[in-house]
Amino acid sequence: MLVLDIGGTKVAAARWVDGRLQDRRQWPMPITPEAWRQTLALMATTYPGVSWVAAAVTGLTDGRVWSAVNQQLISFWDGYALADALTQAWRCPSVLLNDAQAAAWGEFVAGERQPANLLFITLSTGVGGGLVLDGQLRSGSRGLAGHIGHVGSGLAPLDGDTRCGCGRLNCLEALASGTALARQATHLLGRPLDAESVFAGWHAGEAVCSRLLERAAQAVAQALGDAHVLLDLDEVRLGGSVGLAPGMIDAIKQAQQALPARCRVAVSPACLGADAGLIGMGHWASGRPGAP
């Protein structure tokens, strides 16, 4: 089986053999339809002889078609029959699942602990989430379950009210994603900055960067509190380049102290690191009817 993890900035691929990743490779995520077709052809050449393709994808999917939640990320894919394209490229069956949902399942299956009610959040280019409730992965009939990045944060970004790519105002993704951190920092400091530079400024004691990360941590803490009182979670696992950046989890835990005790939930780093989506996709797809 070939497993893919297709996100806003990269495409990762690996063979799934006996419950493990083998021959993992990665490419930048193309930004045009033609570049995507070229990358797809390159991946098919790189991994010949595949009998099944399972892809974890950002956004919404019903298992066959990909749809955008944030229209500003890979907008040319909205309504794209991705599973059919994968089947055509490899001449074998294919299946899709949201990337954060795949990661949530990977964290549940492969982690040292298996909390019955687990929320996985990825803070990265965007903000995604996946839910395991009563030991079962929840995706919903439209693939929407767990999309915590598009709940209202209750806070305004430091560069002012912001319309998220999903159409809502001041979503968690508009405050705490890597894209949001870069946008706010660039506006406030008047020079181009990326999320990595914001974290470097924070650790160096730069006041604006510190305010940005504190506000992002507050927004995440509020979202976790909302999810916890709604679902009675056992644990939250945090992943993604922003979520796993040094100091971020501690900042979120500190922000949680402002919440009533019953609204706080245990937060820990993702056990599977950056490959949670690939590993979760392998475990999930292996349990599908007809899977090799």
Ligand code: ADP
Contents of the next structure:
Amino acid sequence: MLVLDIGGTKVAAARWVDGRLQDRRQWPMPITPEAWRQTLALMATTYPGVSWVAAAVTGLTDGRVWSAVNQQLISFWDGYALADALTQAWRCPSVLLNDAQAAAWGEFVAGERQPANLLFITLSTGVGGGLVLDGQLRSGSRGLAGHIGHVGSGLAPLDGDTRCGCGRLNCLEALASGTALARQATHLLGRPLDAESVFAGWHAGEAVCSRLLERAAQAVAQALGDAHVLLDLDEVRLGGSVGLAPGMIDAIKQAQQALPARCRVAVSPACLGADAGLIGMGHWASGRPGAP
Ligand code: ADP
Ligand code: BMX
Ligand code: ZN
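I have the form predicted alone already, so could you send the form predicted together with adenosine-5'-diphosphate?
Whole complex next, starting from this chain.
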């Protein structure tokens, strides 16, 4: 089986052999339909002889067709028959699942501990979430379950750009995603910055970057508090390049101190690191009817 993790910034791929990843590779996520078709063709040549393709993908999926929650993340794909495109590229069956839901399943099945009620949250291009409740992956009948990036954070982004690409105001994703950090810093400092530079500025003591990251951490802590009072979680695992960047988890834990003890859920870095989505997809797809 071939497993893919298609995010807003990168596409990761690996063969899934005997419950492990083999030959893992990564490409930038294309930003035009033509570039996507080229990347797909390149991946098909890189991994010949595949009998099943299982893709964890940012956005909503009914298992066959892809659509966006945040219309700004991959604008050219809305309504795209992604599973058919994968089937055509490899001439084999394919399945799809949301990326954060796949990662949540990976963390539950293959992490060091198996808490029955687990939230995986990724701070990455967007902010995604996946829920395992009573030991079962909760996708929801529309694939929407766990989309914590689109809960209202109660805080406004510092650049005044309050409307998220999903249509709501002041979403967590509009404050704490890599895209949001870069957007706010670029506006406030008047020069282009990416999320990596915002972290570098923070560690160098730059005031605007520190304020942005502390506010992002505060928004994450609030959203985790909301999820915890709603679901009584045993644990939260944090992933994504922003979530796993040095200092982020400590800033979130620090922000949790402002909440009443009952609203503070234990947060730890994803046991599977950046591979949670790929590994989760391997385990999840292996359990599907007809899987090799
Ligand atoms: P994807 O969203 O495709 O799953 P990532 O988890 O790598 O990919 O998240 C991409 C986001 O993380 C981008 O906004 C990028 O600028 C940011 N990012 C990547 N590396 C770092 C880093 N070392 N520190 C902070 N932010 C990072
Ligand atoms: C967005 C949404 C989620 C996704 C999350 C993290 C889209 C295209 N995606 O909230 O489905 O899980 O981003 O995605 O609407 P990533 O690209 O940052 O990994
Ligand atoms: Zn939103």
